[in-house]
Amino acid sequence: MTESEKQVSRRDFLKLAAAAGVAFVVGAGAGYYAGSQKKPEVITKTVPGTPPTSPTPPPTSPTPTKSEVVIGVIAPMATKQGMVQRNAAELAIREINEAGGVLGMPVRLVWGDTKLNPDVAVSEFRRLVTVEKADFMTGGFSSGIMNAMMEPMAELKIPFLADASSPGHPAKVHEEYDKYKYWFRITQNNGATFAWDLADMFDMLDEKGYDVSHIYIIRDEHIWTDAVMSYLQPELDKRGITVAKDVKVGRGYTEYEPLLVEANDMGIQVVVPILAIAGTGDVLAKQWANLKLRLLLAGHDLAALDLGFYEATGGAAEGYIFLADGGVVNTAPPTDMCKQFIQNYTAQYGHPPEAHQGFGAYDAVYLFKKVVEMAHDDGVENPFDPDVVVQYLEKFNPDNPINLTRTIAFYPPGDKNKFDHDLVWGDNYVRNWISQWQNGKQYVIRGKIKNADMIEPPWF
């Protein structure tokens, strides 16, 4: 095993763990490298023995002649996790601007609505490029919606930095590098990692006094929660712990009652929701406090991250333990400038950032800004070229990440789990923290940045 493998294991993270468009061009607003603040860290380490290296970049084509820097967004418009996104990489523009921009250049934003329909996608992103001219893609949401994406974007060879859990995406880039490398994950980590964070909430669970050896599973009936599970099983068998009874529900389900009554029935102690397609955490909230049966919610609830979640439960939230994806939570920034853009966001939109996407887009932006200025510091012909793009991109690996919101690093290609260009997951840079709504806001309750301890929920 590398010294790279050893640092991104699960085996050492849990030894870590116990201790449709509108174009507009975005005006200038406070930079966030404006007086004293930092620009993005790039953390070099070396792996001994293992002299340095200086990969020639590859011949590329002659920089066209260019006026500004286009960028494009692409989500699904009408929900929160589409405008965090749209609106995190318009703050993270006007900041650049204000700065200089990117070589000299303008940045200029152009955005596309999903509508969370393939097909329309699929028309916006090829819209994106081939009309609006975007240099560089970010977005996404949904992994049938990313899959299709993928297409054009390989069509027309487009960096695209994304959002989108699905093991299937790196497995593309691992599987036809040439024709996929485009495509990196910038938002949350692969949705195979929530087994390794789910397990590990076992971990903590049983270190207090739960009885885990016996869990009833909650989940969406979609093919990511298969790719879940299929990561979870052996970490279950390794830990004695049997499942109980696993169900699947659809989307919009909202009849959580009668599963709850049977597994307080069954004997059992712990939930564990794996949804997100289902859409409806809230009410399985609602339902489980209502109820004041002695059951623990613990799992995955993408609708549990959403900032609002406390206030759509009425408080009903109040102890619910969840995965937080995406590597932030607002009260336990990871890095000096996750707090910085916290506190930019909250100025200049009124809130926080509504969903983890934001951080995201915000941070896709700038490392996209990053890696053009290398390539031209270095010399390159074309520091815009696609192919360009992704050679630096992939400079960021496990033993050279990058300090943005989060502790970004990509899997290189090859990947023994096919995570190419996949987020790097673990403690030491983006994880899925265990974490719990008390009081109103969320709290990391185990890991690295744990700034709680875990409590109980009210009625026990």
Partner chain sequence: MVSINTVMIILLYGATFSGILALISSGFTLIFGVSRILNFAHGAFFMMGAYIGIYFVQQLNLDPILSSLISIILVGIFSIAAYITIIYPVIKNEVMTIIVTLALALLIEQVILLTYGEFGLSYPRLVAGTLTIGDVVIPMVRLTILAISILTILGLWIFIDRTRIGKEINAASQDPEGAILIGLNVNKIYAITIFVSAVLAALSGILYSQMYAANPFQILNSLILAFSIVILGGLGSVKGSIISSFIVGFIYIAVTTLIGARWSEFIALAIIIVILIVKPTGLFGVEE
Second form
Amino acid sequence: MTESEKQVSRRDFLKLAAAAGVAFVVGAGAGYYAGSQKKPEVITKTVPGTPPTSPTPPPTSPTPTKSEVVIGVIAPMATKQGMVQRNAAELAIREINEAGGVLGMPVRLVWGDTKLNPDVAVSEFRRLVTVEKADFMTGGFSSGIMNAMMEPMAELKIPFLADASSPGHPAKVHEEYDKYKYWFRITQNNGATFAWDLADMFDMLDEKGYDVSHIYIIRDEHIWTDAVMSYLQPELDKRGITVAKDVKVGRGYTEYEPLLVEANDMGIQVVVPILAIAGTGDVLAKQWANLKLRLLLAGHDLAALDLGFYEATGGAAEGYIFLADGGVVNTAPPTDMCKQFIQNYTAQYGHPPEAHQGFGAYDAVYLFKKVVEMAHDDGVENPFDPDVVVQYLEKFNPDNPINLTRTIAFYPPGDKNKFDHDLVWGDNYVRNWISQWQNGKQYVIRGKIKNADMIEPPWF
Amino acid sequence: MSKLRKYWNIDIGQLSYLIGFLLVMGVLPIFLPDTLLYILGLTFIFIVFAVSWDFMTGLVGEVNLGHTIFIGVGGYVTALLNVPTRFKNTFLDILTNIPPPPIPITILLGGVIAAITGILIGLITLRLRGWYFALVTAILPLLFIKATYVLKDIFGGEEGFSVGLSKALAPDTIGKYIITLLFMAASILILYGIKNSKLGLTLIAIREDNTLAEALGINIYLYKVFAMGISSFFAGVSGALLVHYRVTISPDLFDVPLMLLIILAVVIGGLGTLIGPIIGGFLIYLLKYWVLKVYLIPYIPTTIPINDDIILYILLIIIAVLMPHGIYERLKRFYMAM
Amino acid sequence: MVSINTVMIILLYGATFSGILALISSGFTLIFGVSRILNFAHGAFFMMGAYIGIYFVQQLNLDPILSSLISIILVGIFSIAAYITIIYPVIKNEVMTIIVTLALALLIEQVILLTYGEFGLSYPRLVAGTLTIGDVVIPMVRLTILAISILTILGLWIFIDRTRIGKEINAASQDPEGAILIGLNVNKIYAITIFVSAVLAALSGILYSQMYAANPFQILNSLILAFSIVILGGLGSVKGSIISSFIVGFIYIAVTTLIGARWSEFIALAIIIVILIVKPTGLFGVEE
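Just the form predicted alone so far, so send over the form predicted together with the partner chain.
Once more the chain from above appears, this time first in line as the rest of the complex follows.
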């Protein structure tokens, strides 16, 4: 092998390299020329309402060729958060098709898997829009992936009712409206709203006679918890609550016992987890229940939201107080449609929606149907035009909410908190309900849809 | 003499395959939809990841499990040079007002900084032969990922940040496709040249027989460190290119899944063959992100615990055990036997 | 000012954490020391021990201790099967050994992810309750695990030092060619060693998921932890691995309580890298 390479003299190599270079440039040039020649053709072929692939699209106009409506779901399909979105959208689409479709056209579901990788997410997003001709997208999960997907969304101009938790996304809509206006958040999980619900949780604990003057925070080492903290701090100041210690933990962190022991030594009564990325809320609950210290565990933990959490922790979750982000706890559906959806979903898939993102995806499909029909009724020439869809979605503002599985309204552009196109937060809209694990079930223990009283951990 | 000719033919053959491949790729945009072109562009960048990894692991024989370090460093360098506002109100505030140089320069700088990082790591870890290098490079990417979390005001933490559409490689997909294709071609030709130069031959000699090479007065350590610099330079440039291709940067560029995909591609294609990793990179990337996903996975019932990763890992084990020299050598032998 | 309590926390929790680390890394070092196989599937054996045990307890309602024993033996048998089918064919090729074992680890990770999901799973406790030492509360399970770790490591030492097969293993590790010359079946010795190493991994996986939780991501996490410890202790030195497990374990807990949890991994890694720059062969390693 080594000998063979010695035989190639430098000059010959260069000759070949030069030949290769020339051949390549010719080929590439031909390709580029052909490619640029092809572009107008691509546009004329575009299904009306589907954003064309060119960055400077001509206005789309309706043609009689539109025969179906395509809805794309994009999410990490190996996770519950992804599967539930696909299932929920599928269910909504089936129901809509059985009831006659959208504007008389059948609806087709297409889906892509982000694999939680930004490159995959972006190419799947593009595939769904340009090959499958999706009219509209829903899905998401995980802020970093969402950041990456917002770029093809802006380039391809496609309405996107999304799930992700960073306040950075609506801020983009706020700062570059024309570019990012196609983005709406359909789940209530802007990290910042957790702060308001946490503050309410402390009020509740205070009313019940627990000492919340000092709290011990254990949170993800991640941007989303910084946003929570920046909104939480003023609320704590207002209530005279001191953060005795603020511990940041990384992905996969498991040593909670020394922290709980320390909190107990400091005379703390309330330990506040703010966890999602760590992914080890189960370990926290287990170590907490095993140590049996006089500590309440009350905060926000994505793991605790999981329906299998109680079993996974061997019942250690009993008494764990958490925020149900997304606005629905299965035992306490806030609307009739929600009750119906949980029933239908359970009938179809054998279990209730396995993550809150399902409510978002289900609502997204119905919302899209709704705005397209509204635009059509108003006599808009092309109700599928992305700009029209955005304009009609914006009609659901705090003064004009719509009841789906939750009461949906979006903050209008120019929001003072930079929450543009985010779900409106509040008792009459969507909240991250204060909930608790009791006897293997999740109950809401405060607010408008409360369905159980708070209990103490078994060893208190 | 006949032996000589045979070898000659192989080398010319290799190059002509390459030319053919590039020609086909060059005219593909006429026939393919935008989205497949987009994936192909990513594939070209990925092939440079694979080929540059093979340069260190296949050619020099040191298992580098931290190649993503250089991809990531290249990426963050160009991203930060283009978005200097990330430095605002941090301890590096002074960098905020540096005007961004032209994109080709920042991409190149990404490669240079990555090469410096590679040389530094090489200086520390290549002193000992064999296993230490693999183990240390396996744990190092974690340190870099942690750094992006700890300094998240600058690096954007887990989410990363966007460099903005105006900093894209080209305004449309075809433009991006052509640029990445040209880049891949140039990288392969340069690495091919190095492999066949005196330097490349020395590196192969070191891999084949350490003791002999040492006896001949070759400073193994310095040669390896130099090779590490070359390998990480290409990783850095291609990482930087990827950032402008997809317009965003995040720590996934440092992360294990990308490293594994590189290993998968090179081992399946054939370690140390240069052509092998090109074939492997092409096959694996398209298989994983297009073929399996679109034509296979949707038809597997969810009750069976199989996904595209599992299929690829099984394939990797089978190929590693049955044909440890990879598909390319096997094809070549088959071809010569005919 | 660091209080007595804090010191006690570091000592008690650090020792129990270190015990688990020592179990994980000693198995990894053992197989490397004897056969020069860098077994990247070690972390997979570690988590398989936990998941198979949990399966028997949950699905077949077996007693947790019986399930643990079955699980440990199954993982041991699996490791021999893996050795024969995929490691042995490439054993002469360093690069390929790393790659096939790594691929096996990831394969197992994906299967676990698809069947059990990404969230952790708890192993039913063998021991419950807590103990108060001084003013510091510590769960019984931690102390039990520390005791099991110490006993197992002693057992391992007796096995290698006192039994015939142990002595053969020792001989093969020092001079594989010499071992062949005096008529030892090196292949058999390697198979036995990987069995012992996998049994240690499975046991530590079960104990780990008692204290924390079984989680598919621990396959790679534990591997990286084992790497760091083994690099620090010196490749192939079981003694070095055990001592450096305690160093890493105490650093980890000390950083967690004194500086902050987010720094624990970062600082532990940084210290290891500094040591490596100063003494590239680790604390107890010898140059090859």
